[in-house]
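Have a look below at one chain only, the form predicted on its own, in structure tokens format.
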Amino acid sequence: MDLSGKHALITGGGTGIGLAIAKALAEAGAEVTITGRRKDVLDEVAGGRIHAVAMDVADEASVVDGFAAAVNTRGPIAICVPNAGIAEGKALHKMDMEFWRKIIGINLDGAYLTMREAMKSMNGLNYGRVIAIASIAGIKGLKGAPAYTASKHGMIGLIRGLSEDYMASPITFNAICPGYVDTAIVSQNTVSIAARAGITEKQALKMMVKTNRHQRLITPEEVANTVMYLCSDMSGSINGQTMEIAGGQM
């Protein structure tokens, strides 16, 4: 695949899934802007075709400024990957508005702002891909994480609505819904689940692995490979869809 001349932007691109996607797109020739709140983390992995821009998806002004800087430097956004997010669980009766707003603000509001700003330059192109990194929690309920589940359902709804709005254009909108991926987020959740449930971290990790139908963690590269397929010319008729990466039927 040759993506030379195309500018891709990935939120949360400094680690995990986002970084795997950035590397794959850059290897295919795209100029890739990675964003995140921690500039030092981005700078550690930037270089070559991968460029760092500090941006907080929960802050509208930061998103507007970040996109403007990226577009002014590297041109219109042809590939947009809203990937930034947090995965924290809390039972309904233990949630307050601050926790709810944090999850929705980063996962759903952040995706909305990212897509909105991307379309300002993508809309005039003859090619465009918006690929949201959602979750299997966007397909089904995730026990113990109603706010997270709602945020990912909302992300998929946004993708489906936009696919209808731009149906006659060369731009496609799709969501990837991975199960548990071998990233730092899983490591963090292993600790928090163990503490909440009164079990060992080994037992907590086993619980998450069992959720994936093939009984193993998914690699970030498997998610990145799916993004690459959706960026290819072979995927032009795939639009408004959810692609589940969970080792089997959910």
Ligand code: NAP
The other form holds:
Amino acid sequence: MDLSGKHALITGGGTGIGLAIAKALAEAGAEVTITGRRKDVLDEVAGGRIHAVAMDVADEASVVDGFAAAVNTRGPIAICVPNAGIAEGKALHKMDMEFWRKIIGINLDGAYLTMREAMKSMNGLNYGRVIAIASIAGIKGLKGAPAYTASKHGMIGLIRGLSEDYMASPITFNAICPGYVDTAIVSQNTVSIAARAGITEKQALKMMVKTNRHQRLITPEEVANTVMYLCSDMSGSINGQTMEIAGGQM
Ligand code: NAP
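Return one more block: the form predicted together with the ligand, after the form predicted on its own shown previously.
All chains and molecules follow, beginning with the one already shown.
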């Protein structure tokens, strides 16, 4: 696939799933802006066609400035991957407003700001892809994580709404819904689930792995491969969809 001449922006592109996507897009010739809060983490993986811009998706001014810097340097955004997110679980009765706002602020407000700023330069291009990294928690409830579940359902709502609003334009909007992927989120959750449920970390990891229908963790590259398909000309009529990557039906 040849994506040369196209500018892609991936939030949370310095680690995990976002980094695998950044590498695949750069390999195909795109100029790739990766964003995240930790500039040192971004700088470590930037180089060649991968460019680092520090940006906090929960901070409107930071997103506006980050997009302006990327667009001014590398041109309009043709591929936007709202991927930045945090996954923390807490039962409703233990949740306070601060926790709720943190999850919604990063995962949902962040996706909204990212898509809004991307559309400012993408609208009018003869090609455009918005590919949100949601979760299986965007299509079914995730036990013990109602705020995360709500944030990911919201992301999918946004994708579906925008696919209607920009219908018949050359821009498509889709969401990818992975099960458990082998990244820092799973290792962090292994520790926190074990502590909350009073089980060992090995048991906590086994619980997560069992949720994936094929009984293994998904690799970040498997998610990146789906992004590449959605970026290709072969997927031009796929719009407003959710694509589950969970080893089977959820
Ligand atoms: P990860 O390596 O922890 O990636 C999360 C990324 O988001 C980090 O690069 C982080 O960078 C960035 N981020 C977090 N808060 C941010 C903020 N306020 N502003 C800007 N960037 C922020 O874990 P991952 O698994 O690759 O997660 C990527 C996405 O996949 C998330 O949306 C997650 O919900 C989704 N997902 C993951 C799994 C899984 O099992 N791993 C399953 C389904 C969906 P900084 O900390 O430097 O900001």
